[in-house]
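In the form predicted on its own, a lone chain appears below as structure tokens.
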Amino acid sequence: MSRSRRVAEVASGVVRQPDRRCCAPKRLAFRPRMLIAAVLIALGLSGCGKPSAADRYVRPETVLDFATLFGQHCSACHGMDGQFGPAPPLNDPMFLDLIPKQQLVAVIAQGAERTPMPAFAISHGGKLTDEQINSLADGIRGQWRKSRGKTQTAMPVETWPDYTVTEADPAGIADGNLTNGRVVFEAACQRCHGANGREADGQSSADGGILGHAFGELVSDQFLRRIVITGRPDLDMPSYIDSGTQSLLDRPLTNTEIVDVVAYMRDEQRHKD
């Protein structure tokens, strides 16, 4: 409409109504994605910010899975599969047949004196509950207390030495004969560890080897007794059976010989710089 015509209509009192078609709101085009998003939000399906069960926080004290507990608290020292770590292997059937469950639980809970083994029980300054410690002990025994090899079955379990002699003297070294212990060491141990506890090739180690003071400060009497009895199968160190039958003795070590050789080793460690 021209401006002059519009002015004339206003002057004559004639006012036209605006064309409603030009002012009507535009209809939104149908968008399927918008509809899907609305449905997902309404139903609260995953993908809209709700965490999955696997991503939810789990309180440490509620974890009872053996593999998780062992991986978090034990594997750094004893190895991922219970062997080949700096600490003695737990993947050792002879050891697990020798040590009663209650003693295994006590070691995990309270730690071991004169060794790097810490206490894990909350009651002893650790972070694990009694239920978690029991889960570890049951898992260790259930996972690795399997049938023994041919050498280990050469003698009935009932004839094996006790893991601990007495509570006050776990290795029994108070009754050990140092002179006989040296004879046993030379007959059964020297072939691998060398004279004076050094390497068998005659090279002297700076710390004195297994009879040196440095090594002695890291281990307990009970540790020495255990290693003499079980050896370290993961590192091909023989048990008391093999160390005897494959040595000048030509037979397994007796309990008295085990006590004597541990007493000798401990005495040497205490008196060497």
Ligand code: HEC
The other form holds:
Amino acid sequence: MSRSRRVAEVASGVVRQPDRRCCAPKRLAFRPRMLIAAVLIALGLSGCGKPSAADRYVRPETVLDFATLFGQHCSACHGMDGQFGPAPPLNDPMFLDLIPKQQLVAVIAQGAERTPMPAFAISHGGKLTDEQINSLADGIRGQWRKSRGKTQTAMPVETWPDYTVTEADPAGIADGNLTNGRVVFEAACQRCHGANGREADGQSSADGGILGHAFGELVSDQFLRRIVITGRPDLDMPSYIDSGTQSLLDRPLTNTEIVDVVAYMRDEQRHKD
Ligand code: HEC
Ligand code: HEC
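Which structure goes with the form predicted together with the ligand, now that we have seen the form predicted on its own?
Every chain and every other molecule in the complex is listed next, the one we just looked at coming first.
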């Protein structure tokens, strides 16, 4: 038989290749085992086979990946990449240089009282383990504190005001001078926020804006202090350095001015609609 004829016969199925034929019984021999495998897989899928079901299910408390944890628990309020959310930006190198790590951990664990920031630690009624909270704090600092050098050039980090004044009075408003606070507001804030706190970048809001009762009810003293210090770089609100130097003061706000302006805002929020 010529080679080409044999190829044609094989192709048309007239003659089966010898090696194929010899495989047929072998394949049959495998079938029972495949059946067993199929039954095992089916049992696994139906949840009866304990080992494979357990392997597939990832227990929520074992998730330690920063991106996953942040996406599941934080991004709805703080923004997809830690910016542009309704809650303060966490992707802000100046903020991350300002807040000590243990305080970052404490806020995540305990939340911020009387604000929408929930407590996440299991010990505080939340769902996250201490290890997960630590992973979040490390991830936030590791990923978003990068441009550290850049924030330090305007003024060395050692000269910055502290994140917290005292634990009992985080923004130091008990020491605040309301009259001076108003002077600071007029000098450094009014050009963007308007005399009554209702305007930012020329946009007026129907309620009292940042000096109004509605806004004040949602935020802590600590938040106000932090925003005056860091600004909101994601929304073009300047830091205490730029809001001061770009005003008639022509220099960064001092520690006392920061305390005074926060005290003034709080007082206005208490009295305004
Ligand atoms: C329901 C909305 C919401 C969720 C969800 C949320 N936060 Fe917050 N978070 C806020 C608000 C609002 C504030 C400001 C609170 C205040 O006024 O002090 C805040 C404040 C913070 C602060 C302090 C910021 C500062 O300026 O001092 C940190 C840190 C923080 N959140 C981290 C997280 C992390 C991490 C998660 C996820 C595990 C998370 N948050 C989930 C709303 C939320
Ligand atoms: C160059 C313009 C500009 C200056 C100056 C400025 N801000 Fe703002 N500020 C903004 C913008 C823009 C926003 C974001 C929009 C908003 O919330 O109104 C903002 C937001 C805020 C918020 C709300 C932050 C939030 O997360 O909701 C507070 C509080 C605030 N500013 C306080 C101040 C104080 C106090 C000063 C003066 C020390 C000041 N700002 C100076 C532009 C400015």
